[in-house]
Each structure stands twice: as structure tokens, then as C-alpha cells.
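Heads up, the chain below is alone and in the form predicted alone; it's given as C-alpha cells.
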Amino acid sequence: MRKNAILNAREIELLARREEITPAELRAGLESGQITVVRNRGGRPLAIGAGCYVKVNANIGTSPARPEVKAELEKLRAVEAAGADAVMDLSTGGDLARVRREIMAASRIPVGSVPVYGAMVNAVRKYKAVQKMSAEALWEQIEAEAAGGVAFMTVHTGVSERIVRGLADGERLINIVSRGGSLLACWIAANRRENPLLEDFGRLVKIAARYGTALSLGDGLRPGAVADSTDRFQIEELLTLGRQAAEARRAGVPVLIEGPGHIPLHQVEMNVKLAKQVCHGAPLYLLGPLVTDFAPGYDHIVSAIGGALAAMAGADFLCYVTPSEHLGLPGVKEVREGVYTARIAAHAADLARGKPGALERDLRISSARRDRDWAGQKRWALNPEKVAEAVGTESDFCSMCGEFCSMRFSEKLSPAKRKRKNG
């Protein structure tokens, strides 16, 4: 268990309760690295794994183009209205190290960060290529993140030479669409020289040990075309994960394993279930999954429904999609879109999963709904806004029927049933 994500019995308690499962549920996924617990120093923990809720992670981060913070920070804001668990910088423009400071500052919920972009953006700076960056700077910039107390960092440490060689054959339609992954791949073909991370993955163990950081193993091989996905460069990496994974669970250190992108919905559950059986049960982290290709604009929706049929197959954590994928830097308006939809591929999951919490908060809706209560309504809804938005004038039934309300109807069907209102 990672130091700064030790729990007081008291800690273990609360977080069982949150998550519904039992406090001895919760210690021996921890010992098993079946669940990890993030936290900023300070901050509210979050348990990821076996057993707890489905969660939701929201990207947000600067870009060359627009490097100023204080839009992230309306951002992170809008997220976390939003009801996002979990928070990635990854900024690539303006002062890095200050715009991650401001966001973990401002931040309530656990921040996230990929280390490789700081190193090859400085790169880039002082050497206009990232080739000519020098693997010491890359230690570097992940050993001032670790101590700058970010909760969990992504590192892609699957990207071999043997696979970047591999790549040059043409099998794949896009051959790299991870951003870090793209990157160190470039690096490693121009230097003729194994990745950093994979070839001293124990010091990268050894500083997430001192630090106390999750580390959250980089899917830098996934597919970004549906008709990528399940390769042999994607599932070798997986396989390199699984034995890194384990080295680091025998050190003592939590790991996230980040998964796919671009799957058809007929191989979901199979790349859950293997990715669970390689990295020994490691909480699932997956972006998306984008089911389909053809709807830019839209792929808050694909991945919603990759999403979902996922989390149901034991996928942990779901990294929202926006509708600005594929397209260019998200808006506020964006991002908030982008964790809603994925918050209803989590819940719906967690339904199928049988979390009593979930059906609860159905439950409840369905009644306020029986009853007209729009009050009710509101108050259980997923976005209470967008509720008050289309209601309009509360009456005892909605503009759709009118007078011809089918609830209204329906309640002559049991008159010893007494009409409730949510409270």
C-alpha cells in the first residue's frame, strides 16, 4: 500500500461504507493490488477496483496553442460540477510546472499526470526535437512530478524498440495514437535505443515507492482504429504490462493499467477479460472504448457505449471521451458534456454489477417520475439542470401528453396505492 494512500482504521471504514463493500473487502484488495487507492496529500481518497464503484476520470491541460491556466481551471471547476472522481493534466503549452501547480492546488478531487510530455516538450525548447532529449531528463521530470505530489502518473512503459521496429512493417491503419506513446516511439527509433522505463522499470518503481505515487501503466500501443484493434503490438504490450504489474505489486506499489481505445463493441469484453487476466486482476483503466470510427463530434456517445459494456465486464475507471475528440482542445461546455456521458456508462455498469447504490438512485428518480414530483426529479438526476431546462412549468404533467399523461392514466389502475413524494 502506498504511503501516502495509507488508511487509519477509520479511513478504511468511511471508504468501505462509500464504496459498499466491507472494510476487510477493501484491506485484502488492497494487499492484492486489486484495488488502488489515489489521494492528493491532504485529500479525500478514492478507492479504484474489484468490488468498488465504477469511477470516472476527466483530461483536462493546456496546449501550445492555448497555454493559459485559467481556462483549465474553469475547466477542472466545470468537471468537478460535474461529478468527475478523478483529474489528468496534460498540459503541453505555457509554464508546465506552474499550470500543474495551480491545478493540484485548486484541485479537489485526485490529480493525475503524464511526465513524458513535460520531458519532451523541454526538449523540444531547448533542442527544437524530441529525439534529442536525454533519458536523464525524463527520469527527472517523473522523479519532480512524484515529488510535487501528483496522486497517480501515467508512464509508457510498454513501448518497446522491438515494437516500434515492428511498426515500420505497415500492419496498422494509424500506427500510434497516444500522445506519450507516439512520442517516446519517435525517440527511441532516432536513438536506436530500448525505452527508458522499460529498461530500468525498477527505478521507476523505486521512485513511485519514495514518493508515494500510483503509477497507471500507459496503454502507448492501443488502437486507434477499429480495425487496429486486438493486434499483436497492442496485445504485446499488454503482456509486457502484466509482468510489470507484477514487479511492481511485489514492491509494494499500486498500479493502474490503462487499456484500449478504439475496440469494436463484439471484442470489449474479451480485451477487458484478458487485460484483468494478464495484470492479475490490476484495476482496469480504459479510455473510452470508442466503438466505432465514423462519428466525430459524437464520440462522447461511442464511448459512452464502449464505456459501459466495458465497466460491466469489470473495467474500474472510464477516462472520458468529448464531443471534441478527434477534432481539438475542449471547452468548458465540452469537457462537463464529456463526464456526464461517461458518469451514465459508469452507473449503468454499476447497475448490471448489482451496487445497491446505483439501484437506489434509480429507484428514486422512477418514483419522483410516477408522481410528477419534478422536484424529486431534479434532486436525483444526473444533471439537475438539464432537468429545469426542459421541465418548464411544473404542472401535474409534462408538455409531451398534456392531459393525456400515461402516469395520471395509470394511477386509476391501483387506487389503494397512495400517490408519494420523494423527500
Contents of the next structure:
2 protein chains.
Amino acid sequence: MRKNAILNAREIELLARREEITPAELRAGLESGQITVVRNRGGRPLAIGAGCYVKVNANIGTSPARPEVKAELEKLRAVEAAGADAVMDLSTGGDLARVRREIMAASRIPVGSVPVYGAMVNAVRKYKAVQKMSAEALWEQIEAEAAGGVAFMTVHTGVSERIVRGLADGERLINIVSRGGSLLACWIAANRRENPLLEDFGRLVKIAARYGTALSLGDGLRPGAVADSTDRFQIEELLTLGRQAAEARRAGVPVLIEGPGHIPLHQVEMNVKLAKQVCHGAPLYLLGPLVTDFAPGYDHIVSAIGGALAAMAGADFLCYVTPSEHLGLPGVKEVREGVYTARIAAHAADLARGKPGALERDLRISSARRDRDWAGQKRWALNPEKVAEAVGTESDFCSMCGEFCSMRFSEKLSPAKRKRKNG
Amino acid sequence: MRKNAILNAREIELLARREEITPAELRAGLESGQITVVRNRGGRPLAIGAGCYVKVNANIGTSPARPEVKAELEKLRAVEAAGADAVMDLSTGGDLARVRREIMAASRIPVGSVPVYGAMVNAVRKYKAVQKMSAEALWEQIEAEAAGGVAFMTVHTGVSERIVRGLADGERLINIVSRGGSLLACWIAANRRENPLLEDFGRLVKIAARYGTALSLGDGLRPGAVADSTDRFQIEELLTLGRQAAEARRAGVPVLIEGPGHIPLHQVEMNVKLAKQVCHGAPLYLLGPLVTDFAPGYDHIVSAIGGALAAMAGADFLCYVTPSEHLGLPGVKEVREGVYTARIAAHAADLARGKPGALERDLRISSARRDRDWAGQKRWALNPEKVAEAVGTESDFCSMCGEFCSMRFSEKLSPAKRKRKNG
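Given the form predicted alone above, produce the structure of the same protein in the form predicted in complex with a further copy of the same chain.
Full assembly next; the chain just shown is listed first.
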């Protein structure tokens, strides 16, 4: 069987060109574990990590209340069209294996999964209780999803019995907001057993190595409220992930490190640098960070603030947050806005990190804006539809300033400029 | 005549309490010029500056294509309801004096204006050319608006003949994006004369002192593309503003300093600190900063990213940017979203700066979220409507995770917590 993540020389060259790094830099990053390539079996590779463009992931998936795969395939098309680099199937409703297969078959971008969901859903269906899941059933689920060719999988390998006991002290405002994390924690508490994924991390590494699946080491203890940010549970889990990242790397298994969570603005940079340090520079994959808890309905914006700052500080992969976060399952409109918003954060960080293609794009759209070239603005806009919808696209100025257009007034101040800058 | 900005002891006390600083701190800030109080004649005062909560301004105003005051009054109500702290009337269409009077009469929050607009619109109506405006007409307009009782006015006092000559070199991608700045620059270029507001800054200070109007020293040279960020024109103007801020302070006239503009993420903190340093700690009033040019339709989000980072670094007053920025005049829906989005940036910075009321609010909404208390979430949400619209508000979990609710699972891990944390 061909492993997902092995690249030939031609692929290395193409991938390096896409990331605007040299093939040697890409090879060095893969070697050191600072770049992780994820790909579906038979699919296109995606490079995530040091020196690469910041990437965006979109979560889709059924829920018990909305188990239809059709709606999720529609979301898949929407997030691909909006420019998501990867997608995760977080389904918990309907026939999970079928949903995953259909998403894998339809997706042109790498697909990630969270096997603990499938194992837990099965346990609930069979025994009416998550804690009755057998450890072996979890391993079987992991192997089945890896064998199914997913590009990467989230595994909550840092949720330890020790942390779960510690939570009983009641220090946290909200104990656990990670779904997989909370399910595993309940299992640990009910069975008075260590997390199988932590206890036998080597088995996980072997499965990942066998199928070429990247391991995304999940942050089951990510803070779910800014009051819980950077607490001992979060950091203790991170230390475990760091140790596991090193172990996986020794076995040649590429990893991603999942990061927090709800983090106030002044702790974002520190958290990113800490995670990078503790995890030996492994690519950092963030959900958020959400820099405040108080804006349900706007959490895509809240996370774009945190995500931009985090990516400037070194985070590599941003999981989108949609306007539905904390409120309900997103629809097509929400997933689309989620992707566009996360792409703003990623692009702002790429600009800050000096990626040449990012600045080029800003130069192009600003030149078009200066020239009141609406077709050009549409061409280079994040979401061309927004320009197309705008009023006044036929005129030499827009309805905001009307005839008092600063662009029109001030271009006369340096007549030679246009030739020089827009060549 | 009672000056707008003079506060009695009772007002000082109330204002300090609102800002969660001591009356002594407020007095010291007013004395040093690091806090500026703005108020309409007869209206409530608003403190902006060091140690205070970050404030949000909303721009409204007619345009030549949409001259009706009624629509602007509707926007005024919308931005007040969404929580704007101040509003600026940027009208350029219809009967400007009447529009301003009606907005002043209806507004419960401080109103700012930009007198150069009125002067320029009059010149265009009278002579069909902005450059034919007489300097005296500009001074009359300024005095009329100050006498009308506006709380603060933007004056582009740093747009110098020297800078306008410099722009002819064509270094900038977009010369000027400030409307007032571009109008003044054209006037300067056409008349080969210095900017009257710069040349006779003392006269401006005298008018402001007479009526108790705060001066918002405008950034006519703010970069309008990230490629132009932190260039010599922007910084040269800033140096002038710093000198003028000191002069105004010597005369007891409170100032605000208007900041950039389009600034890439990695230059935001530096720009804020530079402006604060050069302007002797005067309150910094930002439009944006927009951290990329490439997202028309999403510029409220783009500016929230920059605004949050800037306010964390010390900016005091954020001018909202609406989703219509770069595309057209915003409607009611856009101004509302603009305010909410700017408030996210302000609040995220308040959290980062340790303002007690900000953290309290996050604690309250997160406690409600943990407890699936939808009424509580609605009460503490930035925009309660967003919670009200959400699905599943009657149930013990939401449609995102359904029965696999991490809150519900994980609360069992520490049964004593609720009493301790949500008292």
C-alpha cells in the first residue's frame, strides 16, 4: 500500500513552489518535523508548517439532529469554493462510515477525522453509555479510519487520568469543551483507567505509520472560557503532546499539535511560542483562539482576531470558527463565511510573515482600487461576489464618497505614479 | 457660555466610576492630556484615553447620492442601540447644517464632525471646484460647527505643502485615501499655499478653546494600502500632529490623535507606540487599522483584527469600519454590524488590559454557557439577538453537538464547581 505522506521529487518541487520555499527548505522541514504534509490516499498533498503559507481547515459533519450526508456534501463544496485548504469530518449522526466515505470520495482537499467520535457513537448506540466503550473498539475505529485513507486524524492523546482527577478540584470555570476530550474524560473517570491513547501511544504511532496518516494531537483540555486560559490543565496536556510529538517523529510519523481554545489577546503570542517550543517546532493547528467569550454569533470574527495574531506568532494551520459557534450546527452560509473569515486571518499573518504572494495580492487589489477598476478589484478580492454585489461598480467613484472621491482627487498629485507602480 | 469639556466634581466621580479608574487618575489624565473628555453641548461626557475602557465611534452621514437626513437618523438609532460610544457626522449631501443639527438634537452620544467637508461642499456648489474655497470660508465653517456644540471635530492639520510636493515623486501606491486630506491636498497643490489649519494652528486652538470642542487631529496621510504603511509621509504628518498636540495642550484644548489606516499586522503595535510617544500620550483614535487590502465586504473583520491588536498596544478609540468599506455607503444593517464588530475588538483589548468589567462579562456569559442557561447567555451576549435567533434554545444542549455535549459530559467531573464559581 502506498503511504499517503510519501512524496516523490516532482511532488516536492511542486509543493515547494506552491509554498514559495525551496525544495531544500521543504525537505528540511519534513525531516525536522516542522513541516507536516497531509494527503488523502490518492489525493493532492498539502504542506503545513514552518515557512509555508498559513492554511485553513473547515469542519463539517452530521449531528444526531441532522444526520443527512447530502447537507454535508453541500457544505464541502461551499468550503472548497471559499478556499479551505482542508476539511474535517466531525460527524456524529447517521451512518458515520458512509458519511466519511462519501466526503472522502467527493473531496478535492485533505480530509481529517476524529475516530473517538465514531467509537463513542457506537458505544452509545450499543450500550446507551459512552463509558461502556471498550478500548479495543476505539483502536479498531482508529485503524478503520486510517485504512480508509484519511489524511489526518485528531487523537486526544494528552487527556490523562491525572488531569481528569485534577478537574475534580473545580478550578475551571468550564471543565472541558472539546467533544472528544470530554467523552474520553468521562470514560477515564467512569472506568478508573488511563486514556488508552496515552497509555499505548506507540500503538497509535504504528497505525499511523502503517497507513501514512498524520496524527493531529488534540487539545482535549483547551480552555473554553478566557478565565481558564493557560491554566495548569492546558499546559500539563501540552507537555504530554510535546513528548508524544517527539516519539512520533522518531517513528517517522508526521504530527500536528492542536492548540487552544479561548485565550485572551495578551496571552496569544505566548501560548503559540510555548506550544512551538514544547513540541519541538511541530506545526501548530489552532481552533481560534477566541479572544473573548461574549460574542456568540460573531465567533468567526472573535477567532479571526486571535487566529491572525497566533499565525503571526507562528501558528501554521487555522481551523475556522463559524458564526454558529456556541449556538448550533452551521449551515452552508455559515461555513462559507467561516472559511472567508479564517482566510483573512491567515492572509494577514502571511503578509506579516513576508510571504511574497500575499503582498502581491494586496498590491494588485489596491492598484485596482486606486484606478476604480472594479473588474480588477473583483478579480483579486477574497470573495469576488462581495465586489459584484456592490453598488456603483460602473462608475468612476463609489456611493461612499460620491464625487468627493479621495482616490480621484489625489491621483492628480503624482501623474507619473500609475505607470511606475502598476506596470 | 458653558464649555463642553469642563467637568464638575460630581461628573468627575461618575465618569471615573464608569471607567473603573479613580477620580484622581481621571484628573491626572485630563491634566496630562492622556485622557480627553468629549461631550456635546449639554450632553453626557465621554472619557477617552489612558486607563479608560476602549471606545467605539460610528461614522454616519449623507452622501451626494443619498442626501436624506431620515436615513442617517435611522443609522444613528441603530449605532446607539448597538452600543457605539460616539458618532461622527460625515455628511456631504443635502443641507449639511440641517443634517448636523438634526443628528445633534437626536443623539444621546457625543457627535463629531469634519468641517472641511462642509467648506469643500460649499465651494463645489458655489464655484464648481474645491480649490476655489477661500481659507476664510474654512475658518467660518469650523467656527460654525464648534459654535453648534459638536463634541469633537476632525481637522487635517498635518497635511502640509511639503508633503503634498513630496507625493509628486510617486512613491505611494495610493496617494491619499482620507477624503478631507485629499481635498485639502488638492487645494494646497492648486493654490500653491500652505494648509491654513497648519499655518495658523493657533487660530484653531482658540476656536476650540472658546467652545470647548476637542480637536481630533486627522491623519490625512494615513496609508490606504498596506504597501504604503509606515512610510515617510505618514510619519512626517504624525510628527506635525505631535507638535500640535503639545501646543493645544498648553492652551488647555483636549485632543485626539487619528491613526492609520492600512497597516500590516506586524507593524500595528509599533505604529501605536510610535504615535503615543510622538504625541505625548494623547488618546489615539484609529480608523482600522486594516491589516490587509484584499477583503472588500469583510473590512469590518479586517479592521477588528487590527483594532484589537492596536487597542491592546494602547489605542483608545476605535472608529468602526463597516462591511461596506471600499464598496459603498453603508446602510442600517452594515452600520450595526460595524459597531458590534468594533466592540469585539475594544472588548478583547479591555480584557487584555485587565479592565475588571470586561472579565466580569466573560465570566458571566461563560457560566451561563456551561449551565446551558440560554436566558443568561442572551443577557450577557454582545448582541442578544444572535442568541435569540439560535436553534435549540429550549434544550439542555444545542444542535452543534446534540447529545454529545461537552459541557454536559464534563460538568460531572467536578460536582462542587458550580457553587464555587457561579456564586
